Every structure is written in structure tokens, then in C-alpha cells.
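First, one chain by itself: the form predicted on its own, in C-alpha cells.
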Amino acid sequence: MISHANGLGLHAAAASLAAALALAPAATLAQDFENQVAARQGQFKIMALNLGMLGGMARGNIEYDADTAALAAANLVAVSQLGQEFHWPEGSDNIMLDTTRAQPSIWEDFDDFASKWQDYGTQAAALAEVAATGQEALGPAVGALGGTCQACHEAHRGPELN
């Protein structure tokens, strides 16, 4: 049984538990910034090996080998799964910065870029499925999982860094 004063004490103890983790997200915001710029661009450059293994496997470039494929989609699956939001702190445009083509448009439309970012996880997915099926089948599966890239360029990427 536990005694009044240590029931008080439990209550103090959860108190301040839930007040650290009302605080966690404050403490995500003050991550270094450059950090999580990079960490952004990083995923990016994931993203670009692998897809470009499997579109050089799709075009017959690349020799296609089942277990590299399996593995290059499941690295591009992993990346989709990642949470965003350290990934886009404000201020990280291509307005404020001049190593991102990111635009002030993911920002000023969340909802969309995010629903672009959820569309991409479909597709990865979906190749991951058949991407050690066969060459053949790495075409349209590729194709689709660009398609969502490029949805999400033309509304939130600007122009090529010079």
C-alpha cells in the first residue's frame, strides 16, 4: 500500500515527467540547425543512390542482381519512414539559405508537402514488393516512385544551385 506522502510523491514524480516531455519538442527545436539541414539533404542524396541503382537495373545500365534491388528498395522504404520533422526547420528555404533548393511553399503548405512525402512512402512500398521479382517489373514500379518525386519538385524544389 502505498502511504499518502508517497502517493504525493508520485504525483510530483508524474508531474514532472509530463512537464519534461511537454518540453522535448522545445528541445528538438533548439537542434543545431545546420545539423538538421544536413541531415535533410543526406536523406536526399540516400534517396538519389539507390533510386538511381534501380532505375539503371530498369533501363538495363545496371545489371540487374534480385538481392541489390531488394536491398536498394528497402533502403529507399527506410528513408520514407523517417519523421520529417527535425528534417525542416523553419527559415530552411531556398529564400533564407543558399545551399537548398527547398521553397517557402513546404511551409506555407504543410499539408501538401507532407501528403507528398506520405505519397512517396506508397510507392517505395509498392517497389520494395516487386523489386526482386524481376527487371521487368522495376520499370513501372520505378516510374510510379519518381512520379511521386517529381509531384513534389515542381510544387516545393527550386531551381539547380549554381
Second form
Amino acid sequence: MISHANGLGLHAAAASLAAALALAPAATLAQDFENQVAARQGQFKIMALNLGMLGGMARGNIEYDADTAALAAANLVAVSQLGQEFHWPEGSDNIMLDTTRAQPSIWEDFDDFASKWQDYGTQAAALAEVAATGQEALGPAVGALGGTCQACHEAHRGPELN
Amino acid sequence: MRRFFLFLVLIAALAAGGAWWISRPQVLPEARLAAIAAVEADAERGRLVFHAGGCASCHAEDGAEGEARLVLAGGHRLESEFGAFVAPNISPHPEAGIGAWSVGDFANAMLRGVSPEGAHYYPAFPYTAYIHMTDRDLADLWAFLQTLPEADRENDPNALAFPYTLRRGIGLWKWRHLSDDWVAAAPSETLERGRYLVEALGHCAECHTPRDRWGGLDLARWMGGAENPSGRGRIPNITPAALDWSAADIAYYLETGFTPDYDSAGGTMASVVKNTAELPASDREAIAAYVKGLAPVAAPDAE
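Now that the form predicted on its own has been shown, please provide the structure of the form predicted together with the partner chain.
The complete assembly is shown below, putting the previous chain first.
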């Protein structure tokens, strides 16, 4: 009777150890990737701010200035040149986290994601070529750049969280 | 007791017969079909109807760009709580697509949700919006579709849960939800055009308006935002209670995908912007005017 009870106790101890072991990797997986998500969202905010200058000038809401346009475009190019290796750890998607709209499709087809990021760099460089040449060049170049944003968002970004 | 039982059976039989009668697929009257067939169709004008109608968003390959958006091979999966609806091939291929249809077949499909074989289509195909289409737009769109490339992709079956596999039941759904009444008033020419683009061709409410448990749109919360049927997140409330963009901002967004903060459209809305970018500026302005004039829908207190 006593040995049976001990047996049960051992079983219980073994079970709770097993549960603890099972939880350990889950706890690692469930990390919030706070810094990585903040870093990558920060770079998109830099893009938005600089695109806002260029788009505002293209629409005539901000007075065109060649130096300002060139600087904003150079910033967009600079973001495209940041190595993305540390910004997108596997598991930092919108199924695992409440802080991101990044879809798991990014990691399911990382080549596609990388090529869309490259398209952004290509259009940012094209925009930088023309940004200082005059207000009328901005509209088409900003539009082409926006197309690369949307192509990636269509495939890899989920809807707003709330 | 026996008589009472017989009475119940009789009532049940009458109810079943009534439901069967109500749920029958109803096609357009002959006079309307004749009027549509008589339109001198303009395929080039139909191209704009095609873009305004958002056909490519479901019937072209997911993520397709440029000319690839004109290959209407189908295959897009619309996930919902009822199961997955798979968009069919509507290219002019005579067997795999709809190349063997008449314009009348097309009209019954678009305006009444009834197939050439006389079966109901699921309302994932937004005939509840297209029901408002003019004869001319319908005929022009049909003419445009004839000019597109043939695709031989075979259709995949829908993946629906029982009892939604019973198509006849859609007839009862239509009885409740298929109506050619407009939702918003349109006191000016611009607003009337905007309403036509939003409520008819663009079928914006399909995503932006919440649904009841039977999948019918909750007209009291028109464009008030909804659960994302296909995954996480919400489709935003675009009434003035939640969206404070100017009309110019909305029109610019529909042209470029940029929000006033220079965030950019994502998910299915990125595909919508590809369509609206093809429209004349006056159409985007009309949509913006309509959206600015929507009745405000406050956010639900708690969810």
C-alpha cells in the first residue's frame, strides 16, 4: 500500500518534471521578440516619415525643396540598405505575438519576402535619382515605391489588430 | 390526438413546401434579359467596370501584378466560418471557364446569383452588391471579359461544412438578404456615383460591414468594421466615427495605397487599391465623398 503510494508520488513527480521540460521550450518560443519587433517597426516608421515629406511635396501639400527631397530619398535608400538578418526571427509573427501584423507567410517563403524587400531598395534608389530634379518627378517615383510597399503588404501583412 | 398529429404533419408539409418554393432559384425576367442583350457593348468601357468591380481580387492568381491580373483562372480561397469558398475560373475558356455562356447566363449569375444550370451561387460571390448594376455596365463588362486570355485551370471544389453544402438553402438566405434597395441616400450626382461604386461594383460592405450569424450584412452597422473572416485582426470601421481622413486623403489612398501617415495598404486592401488605381480620378473622388457621408457607427462597447 505504501509502496503503491510512493509509486504514485514518483509518477506525479515524473509527470510534473515532464511537464516542466515540455514547458521549457514553449517558454523560449513564447518570448515576445520585443526588441526585434520594435526595431523593424521603427525602420518602417522612418520610411513613413520620409515618404510623407516626398508624398506631401508630390501632392503640393508641402512646398517642393530639392535639398529636402534629396535628403528624404537618401534616408529611404539608407533604410533599404540595413541588413535585415536580425529583424525577423522565426516565430515573431502575428500568430505567436499580439504586437505585430507580420504573417507567418514571411517565414514560409522567405525568398519571396527578401525579393520584395529588394524591390523596395530598387525603387528607393530610382526615387533618389530624380528627387532633386523637380517636383513633377516625385509623383510617379513615389507611386512606384508605394507599389513595392503594397506588393509585400498584400502577401505578408495581416489586417489591423483591433 | 390522432387528428392533432395529422394536423401537425400537414403544417410541417406546408412549411416544407413553402420553404422549397421560397428557396427556388429565381432568374431575371425575359424583358430585362432582352434589354441587356440589346446593349451595344463597349469592351474598353468594360475594363473600368472590371476594375471597379474588383473581379481580379478573387479570380486572378493571389498577388498577381499587371497583365497577370487579367488571367481569371480562379483559385483564390475565401476562408469563412462556414468553410472555404474557392473562386472559380471565369476566363473565356469554353470548358474550364465561362466562354460558353451567353450574356443572359452572365446576367443571371451577376444580378441574381443563379448559374446557367439553375443552381444558386454562394453569396461569397457578391451578387448581393452586383444586383444594383446597370444593364450597360453588365454588358460592357461581359464584352471586356471576352477579350481576356483563356485559362484551362480546373475548378477546385469549395470546402464547406454541412449543412452549408446544401445549395438549395441559399434560396432562403437570398429571400432574407438579396435586395436591390440602396443603403445610403445619394442627394447629389457625385454621391450617386460614389454609392454605385461602393455599394454595387466595389462591394466594399462585404468586408467592412459586420454580419449576423447567418452571414447576412448588419445594415445598422453599415461600414462599421468587422471581424476579419480569413484570420486575425479586424477590417476597419470606415465611417466618420472612426476614420477622420479628408476626402482628398481617401482619394489619394485609393490611388496610391498611402494613408495620411504614409503607412501603406496591406492584405486584401492592397489588392483593392490596385483596382481603384485604374479608375478615373473622378471615381476615386466620388468614393471618397460617399465614405465621408456615411452614417457614423460607434465602436461596440466591449467585445
